[in-house]
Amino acid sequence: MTPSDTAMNPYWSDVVRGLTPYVPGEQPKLANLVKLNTNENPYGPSPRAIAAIRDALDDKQCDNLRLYPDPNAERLKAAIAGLHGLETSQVFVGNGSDEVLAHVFLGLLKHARPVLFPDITYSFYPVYCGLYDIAFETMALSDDFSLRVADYTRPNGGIIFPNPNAPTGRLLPLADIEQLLQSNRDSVVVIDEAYIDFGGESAIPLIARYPNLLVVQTLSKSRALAGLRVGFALGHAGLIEALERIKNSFNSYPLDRLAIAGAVASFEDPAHFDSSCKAVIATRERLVHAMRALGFDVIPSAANFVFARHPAHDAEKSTLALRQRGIIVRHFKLPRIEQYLRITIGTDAECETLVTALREILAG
């Protein structure tokens, strides 16, 4: 059977035939690559996290890897709860925030009414809806890519969006999120805060007042642990229990011993976390200034990436030209944003290399 015939494979279920899978960012194996396409942190994880992972492997009796990990990851839940002044019953952990979100869609957003999210947002959301047969409607962002809270004051089966949004980087103020919660008390509002540590104010303090709020975060970005796959959700115990029921009907051991050890240690090193975030923010501001000086329109960003277009140069051609120079950025061939580049904030040196390349491309 040839690849073109796979959709007709008689062993596939109807669910598989109808799926349009998510396409992750490219992970090319090229030497001397300036990789600015998947929003990874350029500064690496806390040294304490690395040491904790090594310690977890340094076991003469081999019990660390011979035995199953804690299915409830209690140490990690306690670390997260302590950081945010919550109870462990208000914390859910999973194999990256993508798995957490998958459980959220099935456990909290599958209702008779459609779930609402922006028309320009994390492209995994419609994939989850397709996988779980969840009705959804997209709400158009304004011309400047900001989210209009008034658009979400309609009957719905739940609301979800990233804050800052992806791929735009725009931040919705906390006052607007509270307004959204007040207007939708009968449905769950999920705030996907993958990038919140790079310039935003978290909605976590609102959990105490709003039982319909769920906040999802990840250790992949600000804590530079994308390779460990650790994500978590925070909310009232009733919401968390729904996610636990889904998790224990799917995979009781989503986090291995090394991931738990490294994640716990990362929360024990606030100095590294703070310095890493500040470095990314400072580099982002310098990159925005440099790109605007080259004539780019750059959307205000509170994330570890920028979203930009040049009015006189095609985005796809610019992406290819950058690739020829060993620089990888993300380009989405989607309505309204096909002329934009999403550029991860790398080190100062990487961003300087990018700006130099852009200057050459624009001059050519």
Contents of the next structure:
There are 2 protein chains.
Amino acid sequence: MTPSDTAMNPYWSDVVRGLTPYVPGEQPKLANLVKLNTNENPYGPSPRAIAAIRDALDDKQCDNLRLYPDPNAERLKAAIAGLHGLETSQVFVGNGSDEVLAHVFLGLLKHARPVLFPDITYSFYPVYCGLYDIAFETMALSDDFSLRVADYTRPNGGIIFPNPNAPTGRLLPLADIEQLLQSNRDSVVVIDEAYIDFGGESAIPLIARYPNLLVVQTLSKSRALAGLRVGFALGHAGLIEALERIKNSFNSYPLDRLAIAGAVASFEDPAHFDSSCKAVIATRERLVHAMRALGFDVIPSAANFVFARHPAHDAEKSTLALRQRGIIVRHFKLPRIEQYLRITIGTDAECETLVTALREILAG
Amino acid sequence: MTPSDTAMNPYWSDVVRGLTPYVPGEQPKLANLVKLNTNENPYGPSPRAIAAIRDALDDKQCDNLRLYPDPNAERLKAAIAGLHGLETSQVFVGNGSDEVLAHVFLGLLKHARPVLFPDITYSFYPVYCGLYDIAFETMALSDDFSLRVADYTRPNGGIIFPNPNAPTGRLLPLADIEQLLQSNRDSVVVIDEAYIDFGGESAIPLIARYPNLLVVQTLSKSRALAGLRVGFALGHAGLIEALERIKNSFNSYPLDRLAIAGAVASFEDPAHFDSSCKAVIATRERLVHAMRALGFDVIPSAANFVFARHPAHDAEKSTLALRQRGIIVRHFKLPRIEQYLRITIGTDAECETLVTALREILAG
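Structure of the form predicted together with a further copy of the same chain, please, following the form predicted on its own?
Below is the entire complex, every chain and molecule, led by the chain shown above.
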């Protein structure tokens, strides 16, 4: 089918015709790649998560896959609520944080006034706005990619950004987030904390005082369960109820039985979580040091990736040269950031392979 | 939180305020229930599906849950396409057929003209219309709950119904579906075949001749994987492309690694599929016979459930009396069908327990 065939398809809704879908990072099927392009965790999930999924498949229970999962995933909500001292009515769970974010846009950010988010941020946000016909305005980050909270005082239908931001990795201090919440009491402020566990301070403790705060997290990064698809949102019960109403008008059972079992067990293993986050952070600091030694400008990162450019080497060419050496990083052909590489923190060995390759490429 | 708290929540979008969410059948956590309320398959999934999930968790690969799944689930699309002699570009997969249907409504059924569906049908359809602001009209089924295709010739923005229909179980012959397709060439006709494998004839062979036909199926019923959440749609590549664009604007990775592995393996075990479908059909015929002997009017069913009423006994009272005996069936408090029970086909033993209980209740 040629593009014109699809463009001409008479059965598409106007919504489809107007869409510019999100393009996720490549998931290549080649073996032996050093895959540093989609911010996956090099250390794998808690062995308890794997064991819990095995248990759910055990002889007496495997038969249970024939039964629908709990549509409300109460066990998982209780595990998350318990971890953060919240009620289960303050927890929403979904099929990855992308699904959670989709429901957030439709349920809490679709208003007459535009949603505000940074010009450089998670590139799925404008896609959701396109899907649900939501007005938005982007606020330019500073030259050093820091977010100025004073820019977010204009009338708005909501505010959303990742903290630390993607793809820059730069962290916004909690005091700035609180200032945002105070100056935007009439709209929801969504803090997308996909990467918060790699060195940031979560806004979750502010939920008790700000009914307009929603915090979104995922098990795909710090808990290394990208392959299982679990994300969640935390906030005032009134905000969560909006998400439940959307979810129950979309798909009653978004989380399968194995995902619920694995996710619950993941939260029961704080030691694995702590040690793998610390290992990622330590490797990141070594990688930042090595890349700066090679002449890269590296944005300070509180995430499991770094965002860096070399003043003398084109980023797209470097991306291709790395790929020829079997190393995949992410490069965005977007204004202001087209000279940057976004590099996931892998194992120490993977990062050493990367640094060696970069050294060769810069010398070449 | 009281209902007024949520109703007053100032942060909700107008979409949320206007919603009447779907209410799924209960998933009780009590043991030893005879659970005949949500059309689950009593025989469990193919052992190959369980084995494939175990393999995906095996030592060398368990680490793989740290990696995102294939966003396009190409292996699964290839398995489904191969089974039906289609191209992978004619296959869309989603996180259960409810998610697939949601994307169908937004991508292919949202037009200026109203969507048409029967007055008695899957009660999620009007909920999707509410979620996406889609106009719809319901067409009354005949007194015997059969669908008259002549009713569906008026201008419309699409047509959708389950075949066999839910919750009646009544099948529409393929010739009638072809007539519908011919008289509605300007709009998409969606046949929701969640229950087709229990005695109906699928419309899939018509896809080659009708670019306006979309067939939706699920692995939750005939393949007994309700707990894994996998559904799919088949149709002309132009229709599938619309669904892909919606999906890629909503959630890049709707199917997790284990669901993909289990679903693929399920399609590789036709013997298990055939024998369990045949067993369900045989039990259904025995149950229909026994219920008619008790005086029930039973709608002819091509599904894994029966829809029946007793002329002398109130359905709600019977539902409660069954529940007191540990047997759960579904009762809809809706016009025209409030005197019906919808009863899932369980094992022979479960259906015998049900018949014994009904006999006692009717005698009481």
